[in-house]
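Next comes just one chain, in structure tokens: the form predicted on its own.
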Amino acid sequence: MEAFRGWCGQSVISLYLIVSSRGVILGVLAFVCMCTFFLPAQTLHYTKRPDVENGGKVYRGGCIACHGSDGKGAPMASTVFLRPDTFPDFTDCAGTTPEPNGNWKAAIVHGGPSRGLSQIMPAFGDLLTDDQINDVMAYMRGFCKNVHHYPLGELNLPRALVTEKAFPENELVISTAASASGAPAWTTDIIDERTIIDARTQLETDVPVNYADQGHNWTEGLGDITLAVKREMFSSLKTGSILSLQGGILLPTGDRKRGFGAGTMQLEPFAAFDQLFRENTFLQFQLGADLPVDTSVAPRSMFWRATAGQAMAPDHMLGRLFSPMVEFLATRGFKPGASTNWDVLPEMQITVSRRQHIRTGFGVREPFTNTSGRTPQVVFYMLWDRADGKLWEGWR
């Protein structure tokens, strides 16, 4: 079993390099499903329920000297160091609730530099037991009262290439989809996501830039720009569930004649539901519609998407994060008798920086039905989680 786990983890990336047909894709899907059951889980496991009272004793025995009795930081006059920009205020719910316990534990066990943070945070892995570390994290979580019920960081699942997740984000994503056959063409989306009003509401701006070889002449131009608002409606770490609704407007900024836009303004409402399981296997679902204002120019359609994945990391889930996933993507027109276009997309997400705020995702999108005129695409993105620091920080 252990030999299979190691082989499985090393082989996932290699499989993406040979995806070129339906038969191979089915093999990849089966392989990813096998890895979901056999690879070690990423969830932080506890030998016993954390003891908040004991965590308070641990905190007052050492942590209080720097972080203060209230979690906001000890008085500047009593400390002998300059506070870095990353110095935490544990009472700031909007800043602390999006951080999963794994991030906190990595900094406590291995020290700040292990996550690209300041060296003033020492390593306590040799001084505290695993239970004591879990206890003190539970106590520190109490500094944030979370009266607004912000979603917890454990529900912030790895980002899929196409399926939108339910968790409200503060991210900048550069995503490119390029044709793998036929005339060269690709679209790069510059996606800005930021929480507004509170940590449950997100504003999204998507600016697509198109490049295409049309009749042996290169052409480029903007696509239809998207402005959207997402709102988390329900989340529960106990059940591992989170539900969000989003409403978007696609502005007719693209040139329809060159295939860069719909030629009319469109509305795009959708619902996103994510489910996390105990072993950090996860499912993501998205259901929505594209509703053009002028249906004589562009047809109405609906879409549904589903993603299955497994998050994995070495060092008991404190190391670099690897997330193999597979997406099933469907689009269908509203006209009676319309057929459904199905695509399948095996992929991988990997954290790049020590702080894990820079991530990359890559995969191959293959049409599975109605393949005439629809070519496979190579899809890739780079993600910057702005809430965790500046782009050039957190690498060492």
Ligand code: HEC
Contents of the next structure:
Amino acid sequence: MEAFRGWCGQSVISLYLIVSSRGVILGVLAFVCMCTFFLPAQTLHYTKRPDVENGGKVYRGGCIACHGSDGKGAPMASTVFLRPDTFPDFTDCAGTTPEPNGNWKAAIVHGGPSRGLSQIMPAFGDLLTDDQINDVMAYMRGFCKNVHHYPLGELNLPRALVTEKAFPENELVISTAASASGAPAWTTDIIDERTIIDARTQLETDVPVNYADQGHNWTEGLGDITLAVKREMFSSLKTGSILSLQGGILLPTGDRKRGFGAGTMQLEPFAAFDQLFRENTFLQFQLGADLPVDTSVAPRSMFWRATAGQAMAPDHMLGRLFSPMVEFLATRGFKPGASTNWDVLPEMQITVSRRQHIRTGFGVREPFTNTSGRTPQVVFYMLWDRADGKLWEGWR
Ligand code: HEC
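Starting from the form predicted on its own above, please write out the structure of the form predicted in complex with heme C.
Expanding to the full complex; the earlier chain stays at the top.
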């Protein structure tokens, strides 16, 4: 709690700094990117194929006493510890598949507390070799029997500020975009993403709240609320790719006169494709359209977005994760000959909590074509991955 309060104070101060000057955030970005340059990146692929059989031996030797022969946890009567509510049931595919190997490995090498988990989970870094740890993880992956029904956590790439990723999520995001020049104006989106039915389908609700200084009158109001369903269509860890389709409706809840909404209901379909490469370099693509029901009020438009990034962490990817990215964002009207608005958005995502379930992203969105009337924006979010624990858990 203490740590959380301290952190809250810090973020309010940093938000103030960020909004007060675009130069500051660009400076911070440049500095953090420079620092991450010195962090090692590790390949997603093992140098040696893990040996599941050997993993079984390691498991029976060191893990079975607590985690049980079936991976659900040893019988209550034979374990003396009090189970934390995050105690894993490794047969629960929906719970384990979103968890990348890196997260497991950190807990196995350095023990539970290194990830804000219980100290009952011992550190095995000095007892087991790197290969043995990879083997035991491969063995434990076998506890989930229908793994091919689920997209794997490795493909859950760092969230970009604007481009929507393909992976179905269970997170709450509060994202703010503020004008960095001209009259002060900002929009905060409260975004809830949760998997429904199965781990491949996601329901998204996005409630935007606008604040703007319009002719020296401070106005505020709701924007157009989005309701959307996303479905993972294809994913493979072998090729590092994931493809999703989303269908959404934007309700006309925003006041059009104040520039807070389109004034008509809109349909928003899109496709998202993400590609992870060796050394944790990644690309994310999104292609979609905004289709107002009443085109006399708002024009139809399409958008395409691309993000290139690199995930890096100290301690061979077991430490805090830093992900510098750059987004290229385009929108264009449907009319023949309509011109395209291009923006570029350099940014950084950093995991804040020890468990890495709280993350922040920040960057500056710069228009670089048709710049008249389009101001640069400072964009910032806080993200809470609900599946990994409560908001106040996992900080130390
Ligand atoms: C003394 C009991 C004990 C032993 C022995 C033990 N574990 Fe654990 N392990 C735990 C507990 C308790 C947790 C749950 C921690 C929490 O959720 O706070 C846990 C959690 C984990 C997790 C989940 C981490 C996450 O990200 O959620 C993994 C993976 C794991 N153990 C692997 C292993 C492996 C591999 C071994 C053997 C090499 C092992 N454990 C041996 C008690 C143990």
